[in-house]
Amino acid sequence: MINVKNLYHSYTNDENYAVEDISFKIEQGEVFGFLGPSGAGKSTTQQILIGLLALQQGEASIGGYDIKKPKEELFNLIGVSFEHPNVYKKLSGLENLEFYKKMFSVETEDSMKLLRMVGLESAANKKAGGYSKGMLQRLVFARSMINNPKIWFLDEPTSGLDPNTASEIKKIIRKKNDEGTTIFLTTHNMYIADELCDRIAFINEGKIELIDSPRNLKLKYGEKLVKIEYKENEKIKKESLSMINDEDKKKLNKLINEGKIETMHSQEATLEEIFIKVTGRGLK
């Protein structure tokens, strides 16, 4: 659905690059994030998929759409969610859907219906301007469902939400990614990126440094490690235990044997350690 080549971007014009060289696809109904720290080229690779900057070098294509000569059915097949919500301030969270809908010449949602889902039905005739900076994230979340998008773009979702609001948004795109939608995430939170990608590629300093699966990420950098408490002698001890040293494998099935572990975890990296291990720096 999504297949960029080669693809650079200067801000000043010369070899100084936000974004340098990089490739991937996407499949159809895949979650791919893109996970890296700000200033990484997260943001700039977004805007340049969906249009706001103009593609200075490389190839790209959103649903077989070249984005060098844009079309109609390309927005009409793409949503965006972005990061500062920008929006209508003198028109209230309804009226701003009914505007933005007008934009397409394809069948749009229920306005009503996407405020219920993301919990501002109570707000919808309320100006945007007096919108808390997290009601105004979930309208242009809203916002980005009205034309019912194959493509789907998000950039730092559950920024600034409270945790219920944000385990509903993230209901929302498990959802629409079970419906067929594919979704590009932009993101720095480890966990959601966790959560909710099939792929996710680390970039920093405006390159890929990586693609893969959360998981096999977190098996290959991984230490093989339980992490176990314990009751000896009335006393609870903890202690990491290999799952490939023999004698630790000897020891942890005694103490499974004699019913003396209290609790027992395995421990795998998380991506934040995994991308400061291949990168050198935090996701901050």
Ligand SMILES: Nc1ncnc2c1ncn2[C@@H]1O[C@H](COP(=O)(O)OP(=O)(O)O)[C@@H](O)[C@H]1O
The other form holds:
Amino acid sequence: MINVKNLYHSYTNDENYAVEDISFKIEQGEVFGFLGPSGAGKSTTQQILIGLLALQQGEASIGGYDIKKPKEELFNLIGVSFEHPNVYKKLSGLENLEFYKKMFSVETEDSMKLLRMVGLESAANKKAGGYSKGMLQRLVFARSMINNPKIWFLDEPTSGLDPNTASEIKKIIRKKNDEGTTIFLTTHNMYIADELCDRIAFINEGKIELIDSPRNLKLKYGEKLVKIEYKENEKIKKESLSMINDEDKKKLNKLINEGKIETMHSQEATLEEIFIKVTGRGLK
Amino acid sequence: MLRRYFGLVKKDIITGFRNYFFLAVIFVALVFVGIINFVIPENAEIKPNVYYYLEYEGENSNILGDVLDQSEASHSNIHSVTSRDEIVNIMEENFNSIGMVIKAVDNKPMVEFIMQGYENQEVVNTLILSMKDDLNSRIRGDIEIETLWLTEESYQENIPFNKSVLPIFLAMEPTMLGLVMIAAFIFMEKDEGTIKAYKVSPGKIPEYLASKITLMIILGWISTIISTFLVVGFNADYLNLLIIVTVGSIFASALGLIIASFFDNISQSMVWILAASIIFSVPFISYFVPSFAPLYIRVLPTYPLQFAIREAIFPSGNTQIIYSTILTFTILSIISFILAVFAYRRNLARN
Ligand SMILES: Nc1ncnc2c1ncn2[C@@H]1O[C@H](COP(=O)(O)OP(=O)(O)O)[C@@H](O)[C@H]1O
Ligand SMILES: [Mg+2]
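Output block for the form predicted together with the ligand, input the form predicted alone:
Zooming out: every chain and molecule, the one shown earlier first.
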């Protein structure tokens, strides 16, 4: 559905690339995630694909349409949820959706239904200028579904949302994916990437470091960890010990033998730990 | 395409309304009506001064002298002098003046006009025509004055001065207010980032711009109808007036769109918007001082615009100026709209 080859982009039109040699493919029905820290080039990549930034170098096609010559059909096919909410502040949430709906020439969703889905039903007739940041984000998210997109671009869909709302949004994303929507999402949140994505690209400093499924990544890079709490000199101590590292194994054996362990959980490596291992830096 | 256009227009009208654009336009129109009806005096005209010298001393010189004396008595802007040189001297000091020498050729009176060189044809013709009418009524066929083209273009003597200001307001409203409002609108949407959301929809730039221009046309109509009705009532050619205002608004707002496309916020663009407004207001001088119409004023589109609007509000039968102005502005509108589309394609590709 999405095919990207050797994409480069420089905001300054020089060798100073914000994204560099980006290549990936997204299959139909897949949820593909860009995971990386702020400034890694996630939004830049997405904006090139949806035609908001010029395609300076490289090739890309979406749903079979070459993005160099974007056609009306392409825009009927895609939905975009922006990182920074951009809605008409003088219009109500409902008016925003009703307006946007008219721009499409494909079957569209019921605006009120979408507002209900993201919990904005009661604010539907309030001017968007009076919405909180989280409400605006939900409105932009709802708007991106108005044309029943076949390919859905989500830039940091849950950042800044409270955990409850975030989990509602995740549910919607999963549901849409179950219905067959292909999804390209960016996030700096390892949990989102882990929970939602079929495959993840680690992106750092404008480059893709690797692409794989969360499960494969954990198998490949994640050593098993054991998290234990034990008593030493009448004090509770916490530690994570590797099941691969010899020294850690010895220490674990010793603690078990001495009978000092209070609690013990086995734990997988998180995507962030793997990210650090691969790129040498964290997601913050 | 039409569905999108009407969707955009509806959105722009609602937004314009909630941003008090309609209120502002109605308020400004009412203030102008107030100024026209209650502040500006009814009879204060700035006509060119006419200096004449009667050199002819033939058989009709008495009648001629009478005509001129009468004119001098009834019009404050007609003055008698004692030589041709004096006329030239006075004219060199006062650009809003015209000279007239009545000479004898083959013992018949002949009128020589002395012009500054930048008078508009309308004024010259009017002057000559009124002279001719005056003289013809006294001296049948005995006086020879070059006959002229544009005979139907008569000077509209009987418009009260205060009401004659209305066309200026109607020509100015779309340029000044329209330029500022459309730029404000564009920057508001740039600020909101909504243009990005629009760009990833199937909506096209020409539709987007056409909708903005449509809002400006509607505001122009409101302003025109309110002010014209309150100043002259039903006595205007409303159909032609609204057509002129429509093409004028399209041109002005497309120009505002082009200017706005070069900047990121309204304060950066304000200098250019003001500069454009001032340049397009310069022809208003010629409206009040018709004899001052140098080429650099006559090439500005607001120059014919104000006379066309005047003709539509105070019809004198000179529909030619209405149609030629509509034609000019239609062409200008098409060109500026195409340029605006290019400007926004370039601008949006850049950001
Ligand atoms: N409009 C812009 N002009 C110049 N540089 C930019 C612009 N937007 C982003 N950048 C730079 O490009 C790089 C990638 O940014 P971005 O794609 O927004 O990262 P992310 O979405 O992963 O946080 C960063 O170094 C950022 O500073
Ligand atoms: Mg980003």
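Residue numbers count along the first chain shown, from 1. Rigid core: the largest C-alpha set superposing within 1.5 Å between the two forms. Quick caveat, the model's predicted, so the values are computed rather than measured.
- Query: So with the core overlaid, does the Cα of residue 259 end up 2 Å or more away between these two forms?
  - Reply: Yes, its C-alpha moves 2 Å or more.
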